[in-house]
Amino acid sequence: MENEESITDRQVSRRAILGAGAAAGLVTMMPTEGYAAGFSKAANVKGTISALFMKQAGYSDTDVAKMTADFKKVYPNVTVKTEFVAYEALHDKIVTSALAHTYDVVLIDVIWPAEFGSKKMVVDITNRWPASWTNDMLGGAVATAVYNKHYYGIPWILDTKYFFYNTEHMAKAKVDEASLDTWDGVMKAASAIKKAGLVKYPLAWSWTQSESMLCDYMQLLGAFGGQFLDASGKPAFNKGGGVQALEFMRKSIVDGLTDPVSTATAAEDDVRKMFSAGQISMGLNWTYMWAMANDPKQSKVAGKMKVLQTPAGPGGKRPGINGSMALSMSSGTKNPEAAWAYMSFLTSQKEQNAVAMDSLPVWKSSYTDPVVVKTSPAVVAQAKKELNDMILRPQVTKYNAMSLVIQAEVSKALIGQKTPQKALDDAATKAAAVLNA
């Protein structure tokens, strides 16, 4: 990128990036520190700010209130406006607000770094991000906000899909628990419970065209070992394994073990609502889901529950879906101080330990830290596994268009129109267009 410095180009000490910041002036505040580092520079910023949130899986309303709460005890002089929209209007409302200048915040997808960042739609952060963060941050989290070796976001939201299942179900089916750690075994696991009578379908997915489906598709892209792109950026996912993992999905509906829903409406909400309600027996979903189902208050299944580590596929490969999400500056904000010290503020290890019971933190310390560990220690065992291995969606500035038609012929492969195969291939050809174009 022009009159850019790479992240590589760029090796120097904490204390140097933090002497640049404070002879620029700016707010550095550094997450692993507490609320220490930047407040003595605290009642210098000022102003209003509007941020953009995602009302959905990850940090609720209610966390993203008490953390703005928290921060505005520290920044007293800045008023913070929220705004929450659903996943799958939160990139479009970007985009569209983009000439407006409405947000001077915004969450991000990990899908959108080449997008945005090569539209200059948010602020390269490259030469604020301090050099430490780079090794106290999980490597999946790290990985957020780049494109190009450049920075577009701080992580916030570190979150991947695991694996859930109703543990009186498999009692009553008579099945090893042990043997859900393959997807064959969850096969065979679906059958003994539909047999028993249990429920009509033990398995529900969120298959709905959306980018949901596709994460799923992706998950078991990797399990069964195949390629989204290969090497020199090409469609590779109607070969081998990509092939595989669309025929596990198809078999599963055609052998009534995946409710027909899954590819009519379902998002990853309804997934957990059915699993909460005791209509299904097993569902892939993100982190949030062990608290909502867990939950006596709104579900049937607490304390009939537990969660694994992303099932292995044949070659005994089992990465879970990079599902993470950044906090940006969107670039026409007039307040970038303030929207830096906000971004800072909710990152910080201390607020996300706070609430790691709905999103767990990026950073690798708090995952011994026993107030994380005491919220989700089921979950936290089994991320400790999981985030160190995660299957990146492409880092592509076309990706949006191309998801869009994959999701296309994925959906028609699902429901049966097309074979596999033959949808793999015309997605291909499809997404080569777009890449192309």
Given for the second form:
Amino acid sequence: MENEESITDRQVSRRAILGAGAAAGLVTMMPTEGYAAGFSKAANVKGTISALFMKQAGYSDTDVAKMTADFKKVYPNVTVKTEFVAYEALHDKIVTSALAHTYDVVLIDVIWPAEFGSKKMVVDITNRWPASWTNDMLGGAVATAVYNKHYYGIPWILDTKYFFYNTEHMAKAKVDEASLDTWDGVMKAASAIKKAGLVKYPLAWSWTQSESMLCDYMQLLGAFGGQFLDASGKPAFNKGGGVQALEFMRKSIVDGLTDPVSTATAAEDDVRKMFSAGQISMGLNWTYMWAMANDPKQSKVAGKMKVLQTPAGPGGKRPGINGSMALSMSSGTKNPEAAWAYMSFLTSQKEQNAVAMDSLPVWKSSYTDPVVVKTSPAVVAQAKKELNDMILRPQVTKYNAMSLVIQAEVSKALIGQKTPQKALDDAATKAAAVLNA
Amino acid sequence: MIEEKRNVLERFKSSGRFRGEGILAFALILPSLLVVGWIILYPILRTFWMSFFDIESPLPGSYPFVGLHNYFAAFKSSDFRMVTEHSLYFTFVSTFFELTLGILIALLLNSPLKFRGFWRSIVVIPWALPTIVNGALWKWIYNGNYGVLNELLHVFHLGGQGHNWLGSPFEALNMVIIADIWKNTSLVVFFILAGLQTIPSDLYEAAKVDGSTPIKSFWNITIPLLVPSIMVVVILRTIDAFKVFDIIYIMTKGGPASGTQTISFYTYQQTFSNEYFGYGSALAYLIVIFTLVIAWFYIKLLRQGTLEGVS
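Having seen the form predicted on its own, could you give me the form predicted in complex with the partner chain?
Every chain and every other molecule in the complex is listed next, the one we just looked at coming first.
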């Protein structure tokens, strides 16, 4: 988080000096500033572009189709072809299509700007980035597409993992809901629920061997005061809070509080389904879970659930994992103006506010906009707190390779093959080898 | 007579007509040659070339030549050894059970059953299902919370309640193998059934007259005459099983604790997730070499068996 702030602050001053003239020119193209102003220029933007998105519950296919239809009204001479793939396939699809220049606009995860930016697979848009955006967007959002002080995309999805719980289970087990403010309180609540026989396992997590497991681990590492990489860029997760976080995770399995399916095949959507079925009492998940688990058509716990900021660790820290994503321009695009117009349109405040129920906007002022707040008052209240304190996974060019070796070792600790300390020491050795290779 | 034919052929070859037809024939196959060359030969040669470079991006550029470093790196890697072991285990166990079950089911379907055509057609269903569907299906069957397997075991008082079949590394590997066996045994059945139908019934009748029991006939007539079919299907299944990827991707993503990572899954991750294209190319060639070695071993083994059968 410190890193995010320093980048953002430096960027503000740099942009303040350099950007005023450029921003004035660009602003007419920004739908954020009003469609009417940009419309005369919009008519000059022509051609066909392809965009790659993630198939998800946040910004769904329907949301993107609606946004694209709105775009078409403002930019009648631009045709947009959209394609959706699962998150697991998104990175590899971008990589395999890079040489063929299949897509003009691609959705990238917060962990990829370093990789794609350094390899020039996506365009450095620093020169197009208006200075006002840095102040108008939330800090965590701005950091989404920054690498080495350059911008490689426009933040679009701003997300972190919140804590959801079943209020009925808490009441029946006589758990004070205020105790869920800390992880220690969560474990005590889980024990009480288990003892009361309400569910076999009160907790479930996204701990299948994948990036989702690392997101949960990072969020807990932050809560326990750990550090992922030290100031010199070397792995530091095998010390202090990093180890305590993994010990905490393993203990929850050993104590029978976490459903063992978590380490087998469970990812975020499995947690949502288990929670919606009333099979578990608590869990961490992205924003989208609120709307789906609170929908009586697809959930047994609708109206019997609440959402909280992620619980605090022993030292009171409680950063949420930065799970944001950005729209980037592929370096092979033949139509950068149309690509830029589409990216900036979809990320505009008006478009984001319109579908705030599914995914919260990246713009600060949206959180005081009554229309946005009304869509999901419970989540917005927690988002205001959690989005100001997020933990960023390291922006290193070999993030994926490093993540894979850590995932394997964390998985070994979770199923009891290795102690947390041994697993993290081995992970640190392997991660250092990847980073130094 | 033969001499006369040869002379006619020679005269035809020396005539312009033959040359004209040759050119026409070549022109006709040229489009296919170009397509095959472009989409099969070029990538094969290109991948081989890439395996000698340290390429870490899909975009063109100048990448350092590293000789055989990528191949040595694979042999030095403990992860590579681990995934090779998983692949070999997967290959031998799945192929063995698919062959055994395939022969038994084919024998059953070759016998005079009622509704034989119906039984033969439903055997195709598992093989006709896309692997992605098969993987999702078995993932649900094995689920510890709502899986059918636990429910069945519970109904028959065999325990299994809440057991996570994909929860520990070795067990998960075996469970994925069962899913693979369920799907691919069908293919073995077809090959063996086709082989069984080519065996003349006179042989069995003659053997019966000579006092042979059905079991003796099976070992002395059926199996030796099935060897060509077995050889083909075993090689096909071995190659397929050794490069297994999709069912792993769907069911376990290589976990838990990398227990179900196979060589193809590892190669995919190294190549596309980590963008180690040079290393990934070397791994792809190692897969080819391993597959050829296994296939050669089988062919040798089965040829010996064929000769023994003949003698």
